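Heads up, the chain below is alone and in the form predicted on its own; it's given as structure tokens.
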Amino acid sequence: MPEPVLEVRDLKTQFFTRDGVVKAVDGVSFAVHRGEAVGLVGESGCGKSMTSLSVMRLIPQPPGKIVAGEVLLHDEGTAQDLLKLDESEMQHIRGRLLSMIFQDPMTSLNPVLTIGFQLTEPLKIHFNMSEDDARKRAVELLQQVGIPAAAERLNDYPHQFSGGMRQRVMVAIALACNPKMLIADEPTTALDVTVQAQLLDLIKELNRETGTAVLIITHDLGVVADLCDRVMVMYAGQIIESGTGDEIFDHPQHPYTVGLMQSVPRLGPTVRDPLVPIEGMPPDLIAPPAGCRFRPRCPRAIAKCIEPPPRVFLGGEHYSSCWLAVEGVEDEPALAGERA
């Protein structure tokens, strides 16, 4: 493996509320390498977006705070820990080396500024471009993401674009400075199937031709299967399984990953298998259950699950944080009742 572009080590982000401390991201570690696309999947509320916002240093403070960990951004043989930089230093990194496609283009674009202003601003800041050069580059970016009459549309405001077009503008802004690392947080949300396919093709082309490292955050397993080299499965603020796409989709090991696969609708005239939902609700992250956090919902929970599970190597790049992956443990009796 080449040197990673982004390396996250034991990241912990917490929110301090009146009800208690919410452990939104609790000990997350991963790396993304040049030219690699990595998917981060899981239910809503599992900590995916909080992980990306922590990496970008965009957690609202207060009530949020990154309490531990390292976020290393590698560039030309050097590594910077983003958590140790002040805000002015982060402003030089966001958009230039590390960029993000935000989940909701309705709220991510400034409604009182033209699309042209919002596209040219990062080019002027990071590359010191003139107004004319920045507008030429902005037109190229809008054409790249498939917006017709790009030169004329620079003078339009966000409300004059459809939802799909606004999402394309968000992609154009994220790609403006050719970042080394791109984070895409639910990039296909609220888009029709055709626009989704075009957007994913654009991200794949960027990943393949420029070597940009990509982290895709989504709950859509179809997007991950189509786009990603590796997959990380997140639950209750922790990564509970990771591996290549083939390892995760063909041989899921953690019961939660298996549950996600079984809850995906399958199309076809011969498909007769019913959907199998995951029973119960995600845990309260102020007071998560002891041991494995999936234990109260797990159909295969055993007595050992009351203890925190180890991270077990399964071969290749496949890891699972589950006691069932530990040799010999599966023979223990299953927990009865609510598995608590």
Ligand SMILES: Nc1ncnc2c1ncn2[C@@H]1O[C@H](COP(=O)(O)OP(=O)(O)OP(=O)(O)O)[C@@H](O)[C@H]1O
The other form holds:
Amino acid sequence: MPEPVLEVRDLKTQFFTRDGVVKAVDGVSFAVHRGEAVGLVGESGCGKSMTSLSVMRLIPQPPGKIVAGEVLLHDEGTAQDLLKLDESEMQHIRGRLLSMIFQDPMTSLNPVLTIGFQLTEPLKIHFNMSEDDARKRAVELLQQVGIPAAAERLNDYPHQFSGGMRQRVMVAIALACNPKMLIADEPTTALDVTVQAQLLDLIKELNRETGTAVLIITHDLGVVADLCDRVMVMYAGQIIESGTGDEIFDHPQHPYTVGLMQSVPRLGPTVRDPLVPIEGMPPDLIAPPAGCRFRPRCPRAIAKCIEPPPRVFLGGEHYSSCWLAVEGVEDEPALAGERA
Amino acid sequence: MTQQTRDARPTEAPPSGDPILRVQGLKKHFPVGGGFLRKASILKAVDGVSFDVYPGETFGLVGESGCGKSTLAQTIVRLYEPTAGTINFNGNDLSALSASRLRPHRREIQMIFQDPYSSLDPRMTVGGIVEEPLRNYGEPDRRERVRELLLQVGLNAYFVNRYPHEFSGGQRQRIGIARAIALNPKLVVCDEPVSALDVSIQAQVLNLLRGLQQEKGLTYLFIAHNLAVVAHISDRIGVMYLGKMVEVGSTKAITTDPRHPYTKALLSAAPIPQRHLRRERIILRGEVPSPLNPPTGCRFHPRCPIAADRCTQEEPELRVVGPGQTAACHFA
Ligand SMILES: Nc1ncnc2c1ncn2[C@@H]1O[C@H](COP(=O)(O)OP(=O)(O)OP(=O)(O)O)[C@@H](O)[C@H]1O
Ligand SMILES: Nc1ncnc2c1ncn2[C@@H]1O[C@H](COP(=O)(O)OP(=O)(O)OP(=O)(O)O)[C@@H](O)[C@H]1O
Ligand code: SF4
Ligand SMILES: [Mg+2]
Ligand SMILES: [Mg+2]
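Can you return the structure of this protein in the form predicted together with the named molecule rather than the form predicted on its own?
Every chain and every other molecule in the complex is listed next, the one we just looked at coming first.
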């Protein structure tokens, strides 16, 4: 496997609220390698965005705080822990080595600055480019993301672009400095499917051509199946299963992953087959269930599940945090009457 | 909750008998941007749509944001006054009826909305929300009915005194469904009822809608932008683009043999969570144009991979392309 670009180790991010401490990210570890596209999937509120904002050091503090862990960014043979950097050092990393595309382009595009300014500014700051060179590169970038008549549009403001075009401008800005690592948090949720397909194609192409490592955050298993080499499934603040696309889609182990897959209608001959929903709702992250956090909703839970399940390696790159993956445990008694 | 909700009806057969709903040439235009000394322009949100819905079936409507799905739905339930066209429901033209003559028909057509957060009155209790339509029509035994309805949608009867904000999105959607079925309607118009829900909750609500349909013989007009969701629940599907219906057919025809290039692109762009079904995508150029200023000829021509000269001039009509399948494309 090529060298890692980003390594996250035992990351914990919490929110201190009146009702208690929200354990939004609770011991998350993973790595993304050069040229790799990794998907982070899970339902609303499971901690996907807080994981990515922790990596970017953009957690609003207070009420949030990164309370433990390491976020190692590798560059030219050395690794630095982003959690140890101060804000000015972080600003030098953001946009240059590490870029992020957000779900809502209007939150990260500045409405009162032209697209041209927002594209050229980082080039001038990080690479000391002249105004002319930066504008040339900006036009190139806009062309690359499929904005027609790019040179004429440099002086336009974000509101003069449609939703899909804004999203593409964001990609252009995120890629301006050839980052090593691109994080895309639900980059296509607000887009129509045909425009979504354009954008995902674009991200994939850049990932292949420039070797930029990509972390795609989404709740859409379909997007991940199409795009990602590796998939991580998150539930209640933790990664509960991870593996290559084929491992996860063809041999899911964790009952939550299986449940997610059985919940979505699939286009094809089986599209009208009944869905098997996961009963109940995700837990409150102030007081998550003891042991396996999926236990109250799990159709296969056993007595052992009251203890936290170990991370079980299943060969290849596949692991799962579930007691049923532990050899010899299958014969334990079912957890009758436990389910709420 | 699982096996028995399997739909036994063959989905390929074209429907027979009389439609319960026949929409013909329906238009809804909005004047926009008018003001002092400025002429309003006309936004043609729905611009000549015709289709039939048969008793007991689910007719799905798909299309991308802004193509006019919600406007069409709201015009059919007469929340909007149609600009032109007819809405024939069980033999009565709703578009021609006065408010008082409309009232008895209105109870037979109910609607479920997309946003489970804003569609319920936050000051009313759950019981009050579900009871309201019963009260409007002076129905007897309302307390008992409300309890029954809550149970039918999988909610606890003791929720009656609680307020919407105490519930999750999926639970609120169930409250909206209980209210919509309270008067035993014949037709339920569901406008993106699961789009705001997480996938595990979405599956719960889809199963509930299917179960209720079988129990009560409901007819659904089901709107969503997610083709897989629409295909899952629908017997037949209509595909909309920029205020027009571009293709209608059985779920099987639309998902295995689409004839309109837009339907083909929509199908190929839908992300599928199965690796072995990954396929070549048709990537369309550009984005959906504004309905304020739709392209000439075929509205799809600027993005169409097979557009020819003719398409820029001549607007294609829906025509039969297969058994029970129609498409509006010169080359379909
Ligand atoms: N400012 C905050 N105060 C308190 N809790 C917060 C705050 N921001 C986020 N959280 C909590 O952190 C948890 C993780 O949220 P996060 O935004 O990472 O979820 P997500 O997986 O990105 O969900 P979505 O798919 O809806 O974007 C949630 O339970 C959320 O309620
Ligand atoms: N009351 C209104 N006044 C003016 N324009 C309107 C009004 N309601 C809708 N429109 C416009 O009509 C067009 C169709 O909107 P509509 O809400 O029906 O689309 P939709 O297919 O439901 O989209 P979505 O998938 O985003 O819900 C859009 O361009 C919209 O801006
Ligand atoms: S550990 Fe137990 S409760 Fe958790 S997913 Fe596995 S079987 Fe279900
Ligand atoms: Mg998020
Ligand atoms: Mg709508």
